[in-house]
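This document starts with one chain, in the form predicted on its own, laid out as structure tokens.
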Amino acid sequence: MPSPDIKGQQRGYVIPIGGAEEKIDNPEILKKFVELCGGSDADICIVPTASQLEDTGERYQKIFKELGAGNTHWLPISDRNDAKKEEYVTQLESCTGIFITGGNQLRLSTILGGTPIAQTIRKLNAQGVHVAGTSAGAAIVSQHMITGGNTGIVPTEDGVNLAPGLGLINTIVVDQHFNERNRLSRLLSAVSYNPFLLGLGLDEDTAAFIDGDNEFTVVGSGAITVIDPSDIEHSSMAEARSGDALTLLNLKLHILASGSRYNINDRKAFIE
């Protein structure tokens, strides 16, 4: 389920980023995130669990400070015991924004899944705290998380691997490094299971700023590929054998560059 609705409160933004976001020359995405979180009043908590590089948390902490965030800190969560520590939950509860770094999304799901940290992230997002994630951190924001799959264009029966994500939003499935790593086939494979899901393929240095009404704006130098299967007439997934190419009839596809908008509930794309 998505972050639970709380009466009288608007859900915070959910911001999946396609990875390799610009950090120096024109850090448009990270700057907009800092501004959303309060600028000089922002308190941003970084979760670098997906990364196995020791300096990831400190590096983003420095970046956000340089972009004007009033306070930044990071949580050194490297195993499930860390994700149960009360002091880390307390640090999360004081923040106005949460940033989940890239790395290995299965580290995120296996370490954070079902823990007080994961529960707190969901609760805070429902209360209005903004949650952004890049690369692996983008994949885990949805309920259904892509963990691997085939490259190329044609979807296949075994073309994608899925695992449970954080479930901040349950109507989309996110893929990242999309154009750069030729991942159309695995996103098509993911949406072929059930037309309830909307597929978002995020290019590098590109983000979807999804507001509390499930409408998003594209920010960054690339594009977002939106796969809408809501009017699909046929998917051969149920009859396909391992490795078979899939037949998918009447899919809708949008390519949205910076400034474009999309309403997830209405399945409508538009430009400002």
Given for the second form:
Number of protein chains: 2
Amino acid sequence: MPSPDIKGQQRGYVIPIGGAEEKIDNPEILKKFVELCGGSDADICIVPTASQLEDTGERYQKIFKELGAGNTHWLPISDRNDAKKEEYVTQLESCTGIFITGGNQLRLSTILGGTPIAQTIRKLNAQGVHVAGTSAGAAIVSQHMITGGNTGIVPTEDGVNLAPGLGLINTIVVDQHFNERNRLSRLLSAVSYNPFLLGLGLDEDTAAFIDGDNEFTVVGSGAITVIDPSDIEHSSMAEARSGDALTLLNLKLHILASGSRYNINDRKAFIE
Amino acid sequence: MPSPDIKGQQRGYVIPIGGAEEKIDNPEILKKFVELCGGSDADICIVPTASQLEDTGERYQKIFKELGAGNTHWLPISDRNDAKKEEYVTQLESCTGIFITGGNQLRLSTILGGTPIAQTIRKLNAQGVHVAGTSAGAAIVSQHMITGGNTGIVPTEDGVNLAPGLGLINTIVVDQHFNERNRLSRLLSAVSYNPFLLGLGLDEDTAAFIDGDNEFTVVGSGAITVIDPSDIEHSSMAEARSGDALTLLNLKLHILASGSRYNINDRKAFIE
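Can you switch from the form predicted on its own and show the form predicted in complex with another copy of the chain instead?
Let us now look at the entire complex, which starts with that chain.
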């Protein structure tokens, strides 16, 4: 279940980014995130836990500053003990935006899962704080997170591994570096486990800015591939043996480039 | 225009194969082709023109013999003069099945296009002779053939190059080695030029056996990705600048593994 709406408050934006977002030349996505968080009034908190590079937090801090963010800091959380520290919870609570970096999404879920930091991110988002995540950070925002998949090129019954994510939103499953890494098959496997899921395949340097009403705008240089299985007529998922190519009849497909919009609740794509 | 039906005669099967079809262990596709052509009564003519390997014709001759074909021969056509030779036309006219090998589809179109050999293949198919093609040989069967595309990972206005093919069927556009070579974007570019086209993305070792009523069965170990743009609600194709990511709203998508069927005229997928 996603964190419940708090009475009278609108959930903040949830912003999965497909990885490798432009940071210098035309940092459209990061710039829009900074503006959304308040520009010179923004207080952006970076969670670099997915990354094992020491300078990831500082690097994003510098980028956000250059883009005009009033205040920025990063939380050096690298194990579950760190994720329980009150000082980090306090730092989070003053922020207007949270940015989760790339790396390994299993580090995010194993280190943050169930901790005060995860609970605080959920609570703050429900209260209106915006949460963006890139690459691994994009995977974690949803309730159902892709952790990996086999290298098969057709969707199969065992073609993808799912794990619980942060659950800021629960009806989507996100895959990142989507066309760059040929991930259609594993996203198809994921949505066909349970067609209540909507699949979002995010190309690099491409983001979904999902507002509190679950409608999103596409920002960036690539596209978002939306796989909507809600009208699926047949799936061989339940009968398929391990490795069998799946049959999936009647999926809806949208390719959404910059400026197009999608309503997740209504399952409807349109142009701004 | 596809070759017109001849009164009282049913068009032979048109059988695009996604390349790398199994030849020894479980040669399901080639076996089914031999059976369709009459098994021990089959007379299969191989057109290895796409290939620049000298033994391609002989190699397939051997395979079809091992699969029980009564008679097999291959036409050593490697330039346009060869493609006008009456003896080759005569050899073709006695056959029950024609097999077009892989290689370079531009060799097929530039060498065979408009010649008596191409005309004879079209006429014979209209009279009931089955025509299979693998890889480049699959691309050529349709009226609109993909000859290449850029390496971009999103569909774009200039993301694919089309050329006229043999035109045995005119409403589909075929891409081969589909998931293996991450070709979703170029197939999406192709179908969005003109949504009368239906896109068939054929994985390796996977074939569409398209009967005279334009209904096909999927045979092989992979899947066929069907992109049906007939209900497309918006395409940015006409306005996009070179290299822009396209927006395409409301495409239909089917993933068809072995045993599933699709009616090209009705645009309807189902299970056998």
